[in-house]
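Let's start with one chain on its own, the form predicted on its own, as structure tokens.
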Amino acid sequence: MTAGVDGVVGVVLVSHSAEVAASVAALARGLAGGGRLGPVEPAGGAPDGGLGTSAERIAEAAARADGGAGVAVLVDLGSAVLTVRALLAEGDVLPPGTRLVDAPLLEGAVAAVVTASTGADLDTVEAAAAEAWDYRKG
């Protein structure tokens, strides 16, 4: 677990499976390697344990995450869209600057991870995770 870093842009990574989760966002802190190393919180699971989405468990990574510089939220599937949006629309969930990242989840947390170590602000951030949604592998 980490606590949000001042100045740099926190990451929550919903999954439905909280291994999911925790192993992406174990990858993206490996491969920021250097850098200011802002906090990376998964958020994966159901309360129960099970596989889904948990209102609770997503706002409480995001105050772990939030240093003041923004947080970027990315999201596996579906209902997590819908979850994070629900959150979003309530207003004071989560913290000020919270922001749902359209970008797949594992390229875009290394993407957004190892930016916001630069540094970088809240929408470069957003803008290197979601340009992993043009990442060719073949």
Second form
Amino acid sequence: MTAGVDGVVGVVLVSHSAEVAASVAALARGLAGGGRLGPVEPAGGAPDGGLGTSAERIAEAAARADGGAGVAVLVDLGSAVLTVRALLAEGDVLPPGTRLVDAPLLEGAVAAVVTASTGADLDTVEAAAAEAWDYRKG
Amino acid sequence: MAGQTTERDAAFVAAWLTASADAVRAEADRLTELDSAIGDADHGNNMRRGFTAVVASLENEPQTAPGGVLLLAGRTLVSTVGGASGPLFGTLLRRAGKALGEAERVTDAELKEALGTGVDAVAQLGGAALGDKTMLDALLPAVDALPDYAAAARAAEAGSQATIPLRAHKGRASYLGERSVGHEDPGAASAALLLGALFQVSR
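The form predicted together with its partner chain is what I need now, so please give it after the form predicted on its own.
Next comes the full complex, and the chain you just saw is listed first.
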């Protein structure tokens, strides 16, 4: 039994700031438009609520996002990257099929949520998020 | 006395981590001061919180094997620190613990090898190498000097001091470029505290 949407890839957004993670999640949901949305779970801030990374919040967010089709984790920088890597190395902390996706947090989150909401598989969601690196702005 | 054939048990490793926690608590302000020069001024608090949690977890879930102590300590650091030092020091201890397995007694030579495995995992996790102004600058020479615990503690301290003229290539400090030169790396300073504690309990 999983907590997310059955058969839909879940998206977890990890930021040093709880507000950034929650706001990026809200932005991605808003830009993903109408129709059925895949799960988007923020995991922001340190264990004490300040700036940093909480392994516990990441594990809880991944469990909430997991619908059995895998979980794409997008991160900001530094300890967020290292904590997710370390949790994946533990093997049993994050749901099976959880993957750290190499993508910019905000642009990648929008691409991942839009793609996951179409029912795409984890490889496709990951590729869509990573494509955000190619989006030039100047 | 340390040597290739001296055997260590779970109590020895737990004593090491408890001594590390004491050292981190005593030096927390200095660690934070180092981190305020080139980082985000949370290293001392993060390490103190993490190692206090390690001591508590070892009291709540006593382990019978050195490997078990290190695994529990590593997991605890990953889940409680909140900064990059959590997954990094956590990986060091967890991978060393995994390498030791369930043996209830391990030789100093086996402990050296296991810590070497842990240090390699830290390098892989963070993508850093010797000279990048990270904890590896203290850890790599220290593991080389083991199983001589006194030499390892000296090597870690020297390695940490040697980060002062280096320019940071990893983490937040790397954004400072040349301005990271002239400051001791906080992660290396913490690593030196851990090796100092190991020497202390080995005597």
